[in-house]
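Given as structure tokens, the chain that follows is alone and in the form predicted alone.
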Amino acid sequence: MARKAKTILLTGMCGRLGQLVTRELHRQHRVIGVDRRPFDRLPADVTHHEVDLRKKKVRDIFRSEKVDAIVHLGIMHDPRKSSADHHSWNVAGFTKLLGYAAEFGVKKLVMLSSANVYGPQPDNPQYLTEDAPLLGGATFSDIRDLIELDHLAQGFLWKHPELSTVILRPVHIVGTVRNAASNFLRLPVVPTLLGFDPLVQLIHELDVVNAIVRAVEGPARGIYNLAGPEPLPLSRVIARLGRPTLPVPYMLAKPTLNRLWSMRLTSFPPPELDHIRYVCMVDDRRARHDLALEPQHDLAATIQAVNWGRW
């Protein structure tokens, strides 16, 4: 049996995009997870820790096992959750890791973040680099929190130039995942806003597995957008799809919207609408050049993919 090369603790394995790069990493590593969920058909070769991330016993795991590289995945996303919930969960959770991670002296941290902490906004220049201001907390208060994730992965990469820090901003990622962009294009009539079209960055899970992947693995250090395949007008997403839609007006959409949120009808979360109504793409150029990372999912691939999640 080939000797695995690195020793990798990941975070949040256990959600479906977690899940795949456990199966994917574990090929060619040692992984231990930390994620109090169970992870169902967990490769033999994995070891999972059920364990609240901010617990000591988190601590322990450093301890006793010499860990070269982390993934950070264990990202609180759940809008219905309190601000105080996310806070905790979310930012007490990773300053702690970035605690052991220099502490033990972990020469590669992976971080993976958002193109949403850009913010949707209706002066936006057609792409944006990772030098944009993260304004996406703006109108969205759930997003927030990563936000601030970011900017402390941010100050851990300038604060520790011996440890590789890495973070990367996906756009859209459809495919099994359970997010609100995927979530909307599963609807079985997708609603949206009359006198808008924005063009929209979709990337396949796969491809964000292969992006993680590389930067585990490579030298790279520092902040890069995923884009995947060119982009598309959302109109075209949608017909592709085969989906019908229901064009609103922006002004009936939003108080609609809150009703509905608030009475527990929907999934898409109202600040959301923001996503249907202005531009928020990224320039990719440096993920492409660094990590030497192009989409291996063209955009026909990329747009069905949303179907696979579909229940």
The other form holds:
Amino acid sequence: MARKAKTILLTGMCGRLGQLVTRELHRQHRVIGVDRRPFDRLPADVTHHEVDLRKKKVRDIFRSEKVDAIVHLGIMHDPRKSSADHHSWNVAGFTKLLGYAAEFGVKKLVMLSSANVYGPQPDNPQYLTEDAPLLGGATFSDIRDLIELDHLAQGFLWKHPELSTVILRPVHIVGTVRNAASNFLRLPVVPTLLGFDPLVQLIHELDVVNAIVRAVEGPARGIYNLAGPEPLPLSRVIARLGRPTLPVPYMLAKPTLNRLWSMRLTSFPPPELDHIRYVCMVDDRRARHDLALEPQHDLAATIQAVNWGRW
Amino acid sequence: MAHIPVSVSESQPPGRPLETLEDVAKGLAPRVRETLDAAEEQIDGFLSSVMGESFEERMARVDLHLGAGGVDAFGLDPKWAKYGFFAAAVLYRHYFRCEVTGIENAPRGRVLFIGNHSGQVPIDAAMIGTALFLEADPPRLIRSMVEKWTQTLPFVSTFFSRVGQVVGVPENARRLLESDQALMVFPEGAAGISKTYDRAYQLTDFGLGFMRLAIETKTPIVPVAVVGAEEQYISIGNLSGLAKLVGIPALPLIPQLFIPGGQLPLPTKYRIAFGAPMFFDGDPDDDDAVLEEKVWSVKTTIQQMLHEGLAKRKGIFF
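Could the form predicted in complex with its partner chain be given as well, to go with the form predicted alone?
Let us now look at the entire complex, which starts with that chain.
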């Protein structure tokens, strides 16, 4: 059996994106997964530790294995869990992980953030660059954990020049993944806000996987936006999916969603309405240049991928 | 038995209900389409007659990069632009009867048009844009920067984006110029457009941002002077306190609005003059005082052009 190039510790391995990343990496590299959830049809050469990131057991993994790289996908964002749970899991877990990375001589840290950390705002520039302030938490508190993680990773990036830290900020990921954006686009009738039709960017999940692999294997270091193919108005995404829309005036949509949310009839938190109201688009020139990343899936393929995860 | 009168419903084939709403809609659809097609033909005809070529032909000569989504990087959709230009061209030709001089001064490639802002409603921007699309060769499609708060308005925000307007932040301006687009900036901003009639044709303070942008991106500046817009709505005062309360930049007092029909702008004659391109170099991060000097030269050029235009015109409406 060929020798594996690197040993990679992957958190959040059992999520849909984590499984895709595992299948992509395990042929060339030794992959160790840390996730409390079970992995469906785990490849034989992948080790899976069903353990909480905050537990001491994780430290033992670092002691017994020479970990070369860490890929952190283990970010909990179940909108129904309490924010205290979120915070402790996300921030405490990641802080521990950063500590091990510095202590055990890890050479690479890849953290998956999101373009949502910038937040949709009426005065956003059309294309946000990596140095734009992370204002997503101003209206949407559930994103604050991710912003804090992003800031922690940024601090780590500057504090530890011996370690290449990469922060990836992809736009809405579509495919088999389940996130707010793809769940929204999979609704049988898609509600929109009357008179608002912001440009949106979508990225195919396999293009994100590809970016993660590039970041792990290459020498890159820094923060990278991932934008996917060309942007288009939200209404056209929905039209291309062949779904009917239901335009609702904002004045009516907001209280309705508030009501539905408090009655637990929807999984969309009310502040997310801003995503179908204002732009939150990113400039990916840095990723195209430094990581030599071009999206492999064109606009048509990316949009159609929304249907993969339909149940 | 044959003489028994049959009611209308009985004459229908059995099992078929009365015409449903859907049937009515289906019957109407072809007629609606016909009407829309006829309107589209009228629009095409009018635009062809004013431009000497079809809208599509002219649009093809504009340096525009449409993505697979059918819009450009800022959301401009040629279909929407067509209707926008149609409406603007009707005003341009028949309502304000625009008279344009010096349009040959518009260079190819990146350019920053700097003009005086007036008339309470930004029709001046639309008319300058129309002039550059209809009369310049090659046609230019100018982008202008809109106030951030317009993005919170339904329909308005979508319309602005589809016809090529961008949110007024420096990043957007830089990006447009770096991709060799034409950008229109009114450095007077809201204070200029909402000025009262006693200060007509007197330029208010110019911001420094446009100069920094021009130096940074090495963009020529073309001064533009619009004469005729000040008189379209005569404002006698400004309820700035109330405006601030509602969250809009200005709330002008316009007596004509209270006269029936006065809601329309007065049909003044627009005279649009384009000056020779001005080039500036230096350090974009220079002291404000250094930049102010450069801005001053642009401002005085436009003020001079305004004086000339005012001296030349014989009447406000003709």
